[in-house]
Structures are given as structure tokens and as C-alpha cells.
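This document opens with one chain alone, in C-alpha cells, the form predicted alone.
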Amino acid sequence: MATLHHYPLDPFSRRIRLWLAEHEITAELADELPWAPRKPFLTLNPSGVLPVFVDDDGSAITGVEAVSEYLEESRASKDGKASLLGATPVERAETRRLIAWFDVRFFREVGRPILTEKIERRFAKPEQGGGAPNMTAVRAGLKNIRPHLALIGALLEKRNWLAGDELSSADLAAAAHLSCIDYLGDVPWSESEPAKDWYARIKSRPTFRSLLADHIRGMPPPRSYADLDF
């Protein structure tokens, strides 16, 4: 069986998760701290970054980009079903910059400091990054999501997803991210209701169930996360 190397709070392997869900393609998940790589992580992949996946053969692919092109190359063209990557040249380039956007700006904005902050800061020992949160920077992150539903909630207003009528992979790279930041509590979805209704959706498939059961020991999620009426 393939095996994905992910950690739960991790969207990038989130995304692959929920591709893999959406092609009912069966992996193992394998858990790795990104602030502490074991060495066997780290021999399969020395940059330490995630997700990598070990396909069946052996084969390593590692990073979110390499591991989605490898996917819709070598399965996504055998199951049957339709890319999720869009059906014409136009819609493939709207959810490519959407991915883009989610997975570099977002990320940046938004994502890495408050995840960096909230999670890694508090499970990292201090050798490893670990100590008190800096607030300062949590505080912009929580400042900065609301662009980004309001971009969501724009979207919307003319398409039934984010990239055209049908689920794409840009929806499943907004909704990893997304859900790493409502695990924690601190999205604040009253501030767009097309970008809650939307995510409402995409919380209510069963592709996406396995996240919603995500647990980190010692800090878990609040009732509204795997509430699918929130």
C-alpha cells in the first residue's frame, strides 16, 4: 500500500489527503513532526519537508506540488474520474492560480504564523523553536484572514465553486487551509457567509470526514470544528 508522510495541522498534506479521498485512492498515513524529522523521514527525504508520497512501488515524491502533478499524472488518468484540475486549458490555469494563491499567500499571511506560533512553538522543545507564542504575530495572522474569505466570498458570488461550476483542486488547497486555522477556533466565518456556506459544503462531504477526526494530543479542536452545522 502507498503511504502518505503527513502531520494533521500540516494543510499542504492536507490537500494531498483530500485528493487522495476524493479518487478513493487508499494510503497509509505516516505522522512526522515537521520541527522534528525522524531519521528515517529524513533519509526518504533529507529537506524534511511535507507531504511526501510512497507510492507502491517505492517511489518517493516529495513536496505538495511534485506529490499533486504525480497523482493526476499516474492516477488521476486511470480512475475514470474527472481532473481536478479542470476540464479546459482556462479552467486548469484558474485553479492553479488559486492553489497559488492559497498555498503562497495565505500560507504566508495567514497560515505560518499562527500555526507556527499556536502549534510548533508550543509541542517544539527549545532546542527546536519551541517557547512562548509570539502574539504579535498571531495577532496579524488573525488580521490578515479576512481578505482572504472576503476574496473566497467574491468568488462565490459568480461561481458555484472557487474555480467554476464543479469541485476543483483549488477548493480542496483553500479548505486545507482553512481547516488548519478553524481547528485552532480563529476563523472568523461570521465576517463572510458565502465563504461559510461554501465551506459548509466542503465540510459536509465524506472526502472530508478523516480530517474533521484529526485529534492533537493535548490540544484539541473546539466543538464547532467537526460540527457540520456551525
Second form
Number of protein chains: 2
Amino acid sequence: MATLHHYPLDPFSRRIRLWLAEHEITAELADELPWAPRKPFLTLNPSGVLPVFVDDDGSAITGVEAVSEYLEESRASKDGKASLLGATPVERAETRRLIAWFDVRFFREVGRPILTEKIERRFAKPEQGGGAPNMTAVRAGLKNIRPHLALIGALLEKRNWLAGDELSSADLAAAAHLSCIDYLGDVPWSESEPAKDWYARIKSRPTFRSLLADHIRGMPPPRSYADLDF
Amino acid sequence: MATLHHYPLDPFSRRIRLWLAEHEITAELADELPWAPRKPFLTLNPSGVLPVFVDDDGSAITGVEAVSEYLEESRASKDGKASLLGATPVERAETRRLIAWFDVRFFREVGRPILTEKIERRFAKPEQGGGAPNMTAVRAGLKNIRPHLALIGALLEKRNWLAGDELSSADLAAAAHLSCIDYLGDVPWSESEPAKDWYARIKSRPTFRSLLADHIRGMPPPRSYADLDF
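Starting from the form predicted alone, produce the coordinates for the form predicted in complex with another copy of the chain.
All chains and molecules follow, beginning with the one already shown.
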């Protein structure tokens, strides 16, 4: 069986987990702490980047960009399901544009500061970068969520899902990023009704269940995290 | 004719220019200042992200991730040339892993701080973010180049080009990022002989000429920038 090396609250790993679930592909999950990768993982992947997908034949594919396109090329075309990227080059470009928006912009402005300060600082040893969180960075991240929720709302004025009328990997990417912040109870859903409705729809999919069952020891999620009626 | 909206010292735009040249595709170049996008460009692309590729039929493709995969899908397969991503899913995964390394890690650690502080602060008006450069950020960026040159050297111990034995989009990405820093005379090439040899090889390709001819008004490059024997 294939293995996905991941961290439960890594948004990039989460996108791949959602993609695998949508395609009904089972992979073993191997947990890795991003701030303290173990030796066998570093042998596999010296950069320490997550996620890493190790295929049945032992090929190790590193990083969300490579893993997602590798799975599209090697698996998606074979299972008869519609591609989560879209049907035409222009549709796929729109999906990839939005994936990049969340992977680059949302992560830089929101995810990275909040997750680094609230999770990594707390669980990492001092020599691994642990310590008191920089609350200025956290506050900046929290403030930066709002325009992203507004963007989601604006897209949904014209579309059923973020990149078009069908669910796509853009929805998986956005939901993966937001769900990490939601695990901390930090998404102000009341600010955007359309974004909340969209998240409720994607959260209700059976493919989301494994993410809702995640539980970081010493840091349980708020009740709303796994509640489909949040 | 297709149009590429770009900024000469934007590393993401540069990768697409190199890709188009390798595939002998001519596109009109439309200059845009990243810190002061003009109204018609913002109408085309409200996020202001560069590059944007406008195809013959008017389709506007936004962002380096979407543009590069769009061109692979819609153009590369039709011109009879070998794909610059690689031949198999595993080869393409290695190319995409390295592209992401330079687009995410190199840009975060080196390109973004140096280019923001040395170019944007200088040419932007105060209300656009102009002003005195933060020299601490510049120095951190300069220091961070060294491990990236070492990585290039390590890859070339086993390979002819960065992702394998053939030139790939990973070389174009790495060269695109480094060439922006080289325009400022800030790459310590003497630190890594293999990285310098690799850059001399890619710089000597006819496809690189348009980049070497770039000239930002008020900020000419050092003589070594366009010199093939630097």
C-alpha cells in the first residue's frame, strides 16, 4: 500500500488526504512532526518538506505541488472519475490559480504565522524553535483571514464551487488551509455567510471525516470543529 | 499573438519567458510594475499577481503555477519537443519538487526580501510601499543564498542538469530566480564552482538572451550580468 507522510495540521498534507479520499484511494498515514522530522524520514526526504507520498513501487514524491500533479497523472486518469482539476486547460488553469492563491497567499498571510506561533512554538523543544508565541504575528494572521473569506464569498456569487460549477482541488486546497485554522477555533465564520455555507457543504462530505477526527494530544479542537452544524 | 504580462525582474515571469523561448513560442511582452499595477491590468486580473498569459483566444491565465501547466497542456504537447517537465510521472515529480523549492523556499528566504527591499522600496512611491530599504532583511537574504548554491552543487554531483540528465523547467526556475539576484550583482558565484558552471551553461543558451538584455531604468546591471564569461 502507498504511504502518505504527513502532519495532521499541515494544510498541504490535508489537501492530499482530501484528494485521496475523493478518489477512494487508501494510503497508510505516517505522522511526522514538521519541526522535528525523524531520521528515517530525513533519509527519504533530506529537505524535511511535507507531505511525501511513497507509491507502491517505492517512488517517493515530495511536496504538495509534485504529489498532487503526480497523483493526477498516475492515478486520477485511471479511475474513471472526473478530474478534480477540471475538464479543459482553461478550467484547470482556474483551479491551479486558486490553489496557488491559498498555498501561497493564504499560507503566507494567515496559515504560516498562526500555525507556527500557536502549534510549533508550543510543542517544539527550545532547540527546535519552541518557546513563547509571537502574539503580534498571531494577531496579524487573524486579521488577514477576513479578505480571504470575502474572496471566497465573491467567487461563490457566480459559481457553485470555488473554481466553477463542480467541486475541484481548489475547494480542497481552500478547505485544507481553513480547516487547520478552524481546529484552533480561529475562523470568524460569522463574517461571511457564503463562505460558511461553502465550508459546511465541504465539511459534510464523507471524504472530510478523517480530518474532523484528527486530535492533537494536549490541544483538543473546540466542539465546533467537528460539528457539521457549526 | 499571445501576450505575457510581466515585470522584467519578477522571477516567476522570467521562468515563463525562458519556457516560451525554449519552445520557440513568440508572445508579446507587456510590462507591469508589481507594486503599481495599472487599471487595465487589474481589470484583467484583480489580484495583481504576475505573470498573466493571455492566449490568442483571449483566455487570461494567472500566476506562474497555472501558466506553466497551461502551456504544458495546451502548447508543449503539440510542438514535437520533449517536455521540459520530464518523460515519466516520477521524472515530472522531481522537476516539480525542485520548481517548488525555488518558487517557495528560495523566494521566501532570498528573492522576496532582496527584491522587495532593493527594487520595490526604491521605485515605489511612499503610498505604494516605497522608502528606505530594510538592510537587515537584505543581509539575511544575501546570507541565505549560500545553502541554495550548495544544493545546486550537490544535485550536479549526480546529474547533468538539476532534475536529471536533460534540461528541465527546474533549471529554468532556478536560473530565473538567481538571475534576478544576479542583476543586482548579489550572487556569490565564487562560493560554488559547480553552481557557477551550471549557470554559465544555461546563461549561454540563446533562449536566455532576452533576459540578459533587460535593463531597468535608473538601475543598470553590473557588467558581469550579461557577460557569458563572468
